[in-house]
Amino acid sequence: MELQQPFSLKRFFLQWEWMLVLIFVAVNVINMNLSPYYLDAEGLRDATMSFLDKAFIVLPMVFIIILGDIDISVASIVALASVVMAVSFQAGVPMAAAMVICLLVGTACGFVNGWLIVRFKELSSVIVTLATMIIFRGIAYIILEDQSAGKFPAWFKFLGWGYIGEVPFMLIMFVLAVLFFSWALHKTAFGRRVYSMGNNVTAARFSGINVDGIRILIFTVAGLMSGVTALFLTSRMGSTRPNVATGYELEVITMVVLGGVSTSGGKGRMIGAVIAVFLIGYLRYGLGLINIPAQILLIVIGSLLVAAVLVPNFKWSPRAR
């Protein structure tokens, strides 16, 4: 029986999430000094609408990476769901029904990913989702080719640009999603099973956990949240093309790993990934105000990723005797 370690204030504040908080504060201080326009309440509030659409995928991606898997097809699912929604609306389907179709397409793509991964266990999730990434994006191009589709009703803009009171609607929905996914991961038996699978999937299987069912469910939810991202992204853009959301998969995985979720599985918390979402989002916003090249941003984020991998290893490595 594993003995529970006594509470240590030092160990508590040396957790990676606290490091992220300090980095987040430092980023904001630097941005304030670089641009006199950064410290503006309305600007900071509205900036969330430029990066929270992809953040909805971060939440199920935390589950996927804790399992020890990965999904690099999420951006292609966003594109396909968005294109199908737009084409359905142009074909005469009511916009509300087209939005439901968008969510169903995303959910179906996620289910396909999960089913393939558990059906062909000799293939890693990287290989499976690499293949479906190409397939889903290819279908989007077959449907719309190089054309764009849009002319959505005026009320559809509310998803991406609307407010409830003084708070962006997208931010409210993201907070609600964070609360739900955090509860599911940290407060339920389902979340404990996910951690157990990430630590040792064979032991989890022999302990009676339905590892295949859980894996399919999580990938299906990732597809659903990709459909949610497609709704918000399309609403913000006002139209769609087959190449929308290009690169989203790398940004999402970056946010999760930077948040302290171990790519080897079994470790990580939702709060770290959420902090990383706002850290990268405001870092990009602040550097954009002073026209810093995107390459510099990539170097900064890459350095943070290296730190996210190395710091915990240095911190918890046993001392030589």
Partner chain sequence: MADTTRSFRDAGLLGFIIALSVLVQILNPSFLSLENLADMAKNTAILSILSVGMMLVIITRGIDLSIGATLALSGMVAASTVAMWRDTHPLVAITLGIGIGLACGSIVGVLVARGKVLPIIASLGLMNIFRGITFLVSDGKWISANQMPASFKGIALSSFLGINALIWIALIIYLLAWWFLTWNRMGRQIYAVGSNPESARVSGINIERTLYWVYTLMGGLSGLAGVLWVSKFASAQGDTAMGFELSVIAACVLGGVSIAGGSGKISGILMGTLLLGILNNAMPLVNVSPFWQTFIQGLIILIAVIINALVKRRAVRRTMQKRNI
Second form
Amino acid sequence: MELQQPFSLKRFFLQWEWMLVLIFVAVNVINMNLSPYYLDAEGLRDATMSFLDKAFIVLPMVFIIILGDIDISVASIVALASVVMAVSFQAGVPMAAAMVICLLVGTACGFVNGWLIVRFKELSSVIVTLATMIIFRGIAYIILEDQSAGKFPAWFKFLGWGYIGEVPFMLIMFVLAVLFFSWALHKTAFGRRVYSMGNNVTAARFSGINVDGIRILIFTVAGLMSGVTALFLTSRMGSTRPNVATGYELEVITMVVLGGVSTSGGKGRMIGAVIAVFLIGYLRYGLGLINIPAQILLIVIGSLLVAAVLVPNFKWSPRAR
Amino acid sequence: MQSAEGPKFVLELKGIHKRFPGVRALQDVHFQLRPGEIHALMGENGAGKSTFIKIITGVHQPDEGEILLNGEPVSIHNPKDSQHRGIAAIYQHVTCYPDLSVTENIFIGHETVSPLTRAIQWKSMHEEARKLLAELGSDIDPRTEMGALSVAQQQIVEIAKALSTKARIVIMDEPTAALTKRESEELYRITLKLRDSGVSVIFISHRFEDMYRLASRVTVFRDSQYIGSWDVDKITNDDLIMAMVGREITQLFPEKRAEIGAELLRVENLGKVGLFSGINLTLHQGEILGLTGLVGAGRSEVCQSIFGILPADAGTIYLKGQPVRINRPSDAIALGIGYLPEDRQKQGLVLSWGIGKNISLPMIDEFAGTWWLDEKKEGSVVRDLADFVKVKAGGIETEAGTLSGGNQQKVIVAKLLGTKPKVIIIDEPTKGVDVGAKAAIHEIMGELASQGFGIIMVSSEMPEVLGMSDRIAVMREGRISAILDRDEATQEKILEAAMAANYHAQEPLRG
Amino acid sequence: MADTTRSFRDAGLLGFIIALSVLVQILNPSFLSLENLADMAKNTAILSILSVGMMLVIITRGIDLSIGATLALSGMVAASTVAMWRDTHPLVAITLGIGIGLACGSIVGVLVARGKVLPIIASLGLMNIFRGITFLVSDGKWISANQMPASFKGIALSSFLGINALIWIALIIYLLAWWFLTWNRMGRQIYAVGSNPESARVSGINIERTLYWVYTLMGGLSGLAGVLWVSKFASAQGDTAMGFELSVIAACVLGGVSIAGGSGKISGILMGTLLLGILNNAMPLVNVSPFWQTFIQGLIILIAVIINALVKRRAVRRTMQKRNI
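Moving from the form predicted alone to the form predicted together with its partner chain:
Full complex below, order starting with the chain above.
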């Protein structure tokens, strides 16, 4: 009694994710040949800490793009949450409470996004989050002006730099987050509803799905996860400024799209986006080792993004047209 | 049946065949249009009328057959081509540019430009547009934005556009469907004017009144086939209905009648601004309540309001005597109200999904185990439902988009039944469904009624309304104009109630 | 009625601009001085030039995020060229910049029109690529004022009839765009494509070609803007105009260009850029901390789009009530 198409070896191997794995392997092989230092277990392990902070936003962004929406305000939320945390800590709030505030600020920002998008359906999510992107960043500037804030307690460093056993704490948290988000997307009724909304939001509404509630929830979670990113990022940097995380929204969206999530909604899987996170992360790490400027990476990422959307349009899914 | 009287036809189609993957859309269809006549084209939904129009307007190419324009064989490659040959089409859902002015909508693609600077000559175009509209007896300001006009006014603009392209053949596809009585009168007048200026008109409509008021000839299609053409004054109403339906009306519907039980649903004074008002309806167990009227009378809107898609802003809904508040579909589903939408592809199905996932969507919570979806349970429940409605498909993983209209409809019925409703609202249950599936769907409806469900059936198809309903509510312009018992209901009474001119004061035509 | 809605909205925007100006004038009387106004116009010129292109893009239901990068790239190439051959005529530099912009824009155009890639994604990808190329071209270095010949810096300094060249260029572009969008068939086709793509196809309008040219034009304008920018600020950097595309989109949205496509007027974006220009110019004048500016801008954009939506809703509701059932 299969709900899915029966298993077929051909279809299994024709999945976009394999393409990503292939590129991933290629990246590693090239990196290995270019730099003798690349294939170093510790190096590879520690490298994850340099790129995983933003990866926490990738997870809810997969949901958002599956809905057919987009959120370009996430980087501003990271900045605002981080700044508010630092400022409240400096004002005497205990660090643990400041961290909670950080998450709350992120969640609130995300809720504002979701509420605006649902309440004013005639505005697209692009426009709403474009405006809130400027607003959130603006608030961060109002709070901290051109100053930086930091001097966090030493234990706060653990978030971004610490290990549990031999494994970076950040990596563990990310793996847990991936498991949770994959579960929510692929294994629950909630996930099924999200896919149905991305495919045909009218039919979803007629099927009794609370489409507005789900949209608000997902944007709110994106805000929360931006708060999480703010925690890790701030911990890694040791201090914060209003202009942190600039451009994260683009990197995050690139990872999601590269991961095979269709921007027209309804299609894509968590695993693809996760592979894309590591692909881009290690690409950057490898290029950094051999002193190739980060700008080349921009070009490579941009090309990958364009290729990722062009390929399926031309032939990847024979049913597309 | 067809004797060529005039030597010449402006448009003649011979032996047209058209197939789509899995569907035969047209089979050996003929059509002859004389100069300066209004020719009604009739047939049930899904009879092939729209495919036929698309062939004339060049959207589709016929697989076989011949098109003769003024006696000369032609092939019409694309819509532009058909425009150049003097053919214009006006659709029910006007396909205009809402952001552009009336003038621009009329002249798009053939603007007047200054020979010297290539600049668009707005002044003369506005003037020309005003003249065209005046010719049609309309005083719409050509500078108005198209989106600001009513549907009726937009249609007038489309007709003016047809005039501006010097069209000799104008096709009107159910133009009166969304119009009020007064607006329809206006359209009649303009159409007759068009004919008097020598234009030939193909007029597609479900309304007999349209045909009698306008047409001199009528052609009937049924089940993708050509049935015949007649002079309007030489064919009786009954014969025409026979030609369209092709069978005795009664034999098509399940015989057994369910026991009518206690009251299930009652709405009092339901209203929504601009859509409907003062709606009173009751529905009992085992009852099929037909809700009919012309398209645009507000039937679907009333149902969607009961289902929570368009929450009403006046009136009360009672379920088993208790007043209930329905603000969104999930409320309705929780209360045991199910709605089967009219537009299957847009409102009913996720086309890229398998049948199974579609059916389980509204009841997906039932399969939520402690940790994850119990796909095994889901599969077996869904399979049972699909079997119950007799979906014909390879398996429940078959993509819904690949199914025929009738099978898609069955999938939606299964999806609806999965939510275990007590009240079922079905909007146009057999629209665009072939005869076999139609009978099956009717049978399911009869079966459900006899099991004690209450069913509200919105339908535009007269035989279906008469054959299936225990009672019939007729709507006209947002109000209930009559409620008829099965025994007293006749086609004439329904039509009268649906179209009665003096039922209440007409709104003045705006223009 | 949508007509009156729209003119009501235009009047509202104009009223807001006037009220804001009066307020600023009261707080700081130097605001409406000729000198300050000229300064403001000069500083808004580049934004307004780009808004013209962005309006066309948005009318076709698209968006172009790559223009900041295109601007930087063409500015960088032009600046490097004049830095290397110091006697390059400024017009050659401008032509070079426009040429590079056109090339960048045409790539976006091909992806959107031919590749059927969503504009936001296509331009996002190309933004990265163009930005990366800019860094490569410059090798990560700046080109500073003293590397540029006076003639090049003169582009933004020169004036005609007492009015700065940047303002002239913007004015000419607005006039051309106004003529193109009002009196030219091609211009009207852009509206048709955005208003109803299906109908446009049926009317025989070549949608792909229209889209291609709109993005190419956008690129060309960005190229021009790049040269002007670099000349005005007398420096070319890898991160020139980073995020500037957002201000441009904001100006369009403020000016009433509908993101749903099909509508937008030159007079509207003129007011939109004017409003942003006033905000940027006036906030320092009335001692609003520069750190409040981003926030205020964002808020005004949000309020503008929300008011727009509410006005439209009211119009629809009134139509429904008129049906009188």
